[in-house]
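Listed next as structure tokens is one chain, alone, in the form predicted alone.
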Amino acid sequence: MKDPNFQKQYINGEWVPSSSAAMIDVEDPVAMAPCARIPRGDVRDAERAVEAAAAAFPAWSKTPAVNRLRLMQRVVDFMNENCTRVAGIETRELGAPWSYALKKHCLYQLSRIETYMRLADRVLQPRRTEGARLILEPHGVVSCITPWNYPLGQIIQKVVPAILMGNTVVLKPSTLAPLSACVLAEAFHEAGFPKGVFNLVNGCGGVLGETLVKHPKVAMVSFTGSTEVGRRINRDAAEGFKRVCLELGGKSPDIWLPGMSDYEPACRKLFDSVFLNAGQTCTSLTRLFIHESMEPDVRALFRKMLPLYPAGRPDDPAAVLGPVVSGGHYRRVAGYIRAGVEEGAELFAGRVPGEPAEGYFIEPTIFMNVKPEMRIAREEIFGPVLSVLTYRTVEEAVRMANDTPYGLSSALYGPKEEVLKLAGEIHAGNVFLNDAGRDITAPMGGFKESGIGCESGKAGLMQFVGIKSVFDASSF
């Protein structure tokens, strides 16, 4: 794909050169071959960013809230034009199927831009106490880095609020899947936003990383990724008394409940949430438990649902799943589905996979007999694999659902007084109740290492601002 703004840095309102004349190949994971070229970004880069955010923020923060939301629309429209493209690049960065590119990874996500417009708007009327006036007031310049898996989608879950809420933001999407933000660049761009409110800058997070979290002029770093690098980043920002968003990993349980006439609509939820994105998702339902007198049932729902789910190219109708990111992912899952035939599981679907020769494709992985100890079962995978334990009593399967360091999702199928009763018992920041879907109004945050503050809805917004109180008694 040549487009010269892949090439480019977008700093202060413009697209400019990089200070580094070093590329970074982005890979096609189907081709298993290149297909764009970003910047290898440096130090410089970032300063030059975090300074014009910091020199746009005192205007852009009293820029008024319709003034904001109007731009803001203009966003959306640029994208909704752009969506056929924005799907045609995530077929090619990140492998997926195109229906799936389209749905999931644009439409669906300009909807949350929509979503944030409209609770802004809400957020943003004057708030009072019995004794007090409360004034939001945003941080100031926001560094958001961003993963790969949904590369739009995350990177709207972080810009989105913190620039309708008066912000400047510069965003390091990641360099594995980093081209659907140029076009989000181009958006901001052709929307008239003011200099400086949105930077982009591409490189590798090991040379940016530091200054977008500890330079003085940073006030906030909102970061989805690995429990690993957010612990690094919380205590970094920690030195600065920076305020922090975290989004961290997930190794999340699914309990299913005796007493159900149809486990197919479980199934279909369960598999979509650990297969589709070729399971590199962060809220997967990845351990299952079941009751051991369901085995045999559910082994049987699992063969009649399982071709429902076939990979194939992004090009093939057919197909559901596309491959996994890269190379050295591919050889990370790869690497699990291994641990748990070494560990004694029982791998009752997909199989080892060998040395990719026509993209990094992993079949949906099924493990059975799968013990609370393994590998697979406490570590976050990322990939399309799913691992089931069994169960004798319910309090013994909320036991093994809690026993991980973990808390960002889980999911309840079974009856509805049971089900309602056990979600208080589960820590997790989301709890599915049988057929409920996402309310993308509802907080998304997780307990434990799977992050600090949330996403989404207004508490999503209000992570970017802080509330002033004003005591004034002539005003009452």
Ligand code: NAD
Contents of the next structure:
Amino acid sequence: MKDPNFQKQYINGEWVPSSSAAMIDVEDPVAMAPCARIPRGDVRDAERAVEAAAAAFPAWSKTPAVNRLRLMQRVVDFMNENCTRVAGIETRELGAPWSYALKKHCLYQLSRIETYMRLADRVLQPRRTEGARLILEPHGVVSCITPWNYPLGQIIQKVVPAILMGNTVVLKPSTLAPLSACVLAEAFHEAGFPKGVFNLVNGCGGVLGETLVKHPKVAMVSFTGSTEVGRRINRDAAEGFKRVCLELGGKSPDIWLPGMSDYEPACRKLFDSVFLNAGQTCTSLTRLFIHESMEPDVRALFRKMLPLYPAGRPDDPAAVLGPVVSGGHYRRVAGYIRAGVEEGAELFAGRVPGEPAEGYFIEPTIFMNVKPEMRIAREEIFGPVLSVLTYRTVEEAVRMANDTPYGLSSALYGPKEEVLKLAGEIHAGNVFLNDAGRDITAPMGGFKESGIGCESGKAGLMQFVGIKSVFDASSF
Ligand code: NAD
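Given the form predicted alone above, produce the structure of the same protein in the form predicted together with the named molecule.
Next comes the full complex, this chain leading.
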């Protein structure tokens, strides 16, 4: 893909060359070959972007909300006009099947922008307590650092609420899937946003990260990615008392209780969560807990449902999942599958991946007879791999489900009264009961080592402001 903007940075309202001549190849995981190049930005790029964002902040923070919303509507319009282009990008940099790329990586993510706009209008209405007026003040420059798994979506979740609430932004996307960020930068440009409100710097986190977190003119860091990198960012940000919002890893449990007549809907939801996007979803329900009496029926159900999840190339209309994102990630996921076999779990579906030949494809993989101490039950794999554990009592299931440093998502399937009762026992930021789906106006955040703060909904917008109480006797 030879879009000239891919090879530039977007700083202070202009596409500019990086201060560094070095480039990074973006790999197509189906072709296992480079499909585009982006700059390997250096510290000077990060500094220029932070300075531009800092210079733009005073005016942008005073811009009336109605003007901010009007400009953001133009971003939505531009992105809608470019949605097949974005979907095409995600078939290349992620290898996503075409229909998944269009619906989940693009259109669904654009609906988040519109939701934020609708909610921002309400959040920004005047507020008061019994004796004070409350003013919501933006923090200043927000560094947004994002992962590759839903490239556009993770960016929208930060950049849009930050800017709507009056902050200015420096975005650093993942080097593995950075291209849709360039289309979003074009959208901000074409919409006519003032210079410096939105800046895009491509490059390695290890090089740019320190400036984007520690620079004295950065007020907040909004990060989505691994717990390991999040821990480091949290430590670095603490020194400067910067605000942080951290959306990190997960190893989410799904508990099936006995007593339901049909487990097919639960299986569909589980497999969607673990296998779609090749398992590269932070909220994947990768640990299934079943009562020991259910095992024969669950095996039969899995055999029936697995053929609905074929992996294939983006242009194959039958493909439900694509490859994992890169050669490095393929080897990491393969290493976990190997470890599962070596630790004695039963490889019920899938196989230990060998050397990749035609794309980094990993079949939907299911381990039965998994024990809680195994690595495949404890560590985030971030691939299409499900670990099934059995329990004797519900108390044991809940204890095992909570026995992890993570607390991102969870699901419970069973008789209504029982799942309602258990929802309060699970230590996670999200609990899905029976057939409920996500509501994008609800907050989405993790407990424990899955993060600090949240995204989505009004609570997601509120991350990007401080609340000032004005005590003014004359107005009461
Ligand atoms: P990652 O932590 O390796 O990288 C995320 C981003 O951080 C990238 O842009 C990377 O370049 C940058 N980075 C790397 N080192 C840095 C440093 N020292 N300082 C600053 N930035 C640095 O994560 P990933 O592999 O891109 O994404 C997968 C992870 O993201 C998984 O753990 C997944 O669970 C998590 N995730 C969480 C959520 C959520 O909402 N909780 C959503 C999506 C993904």
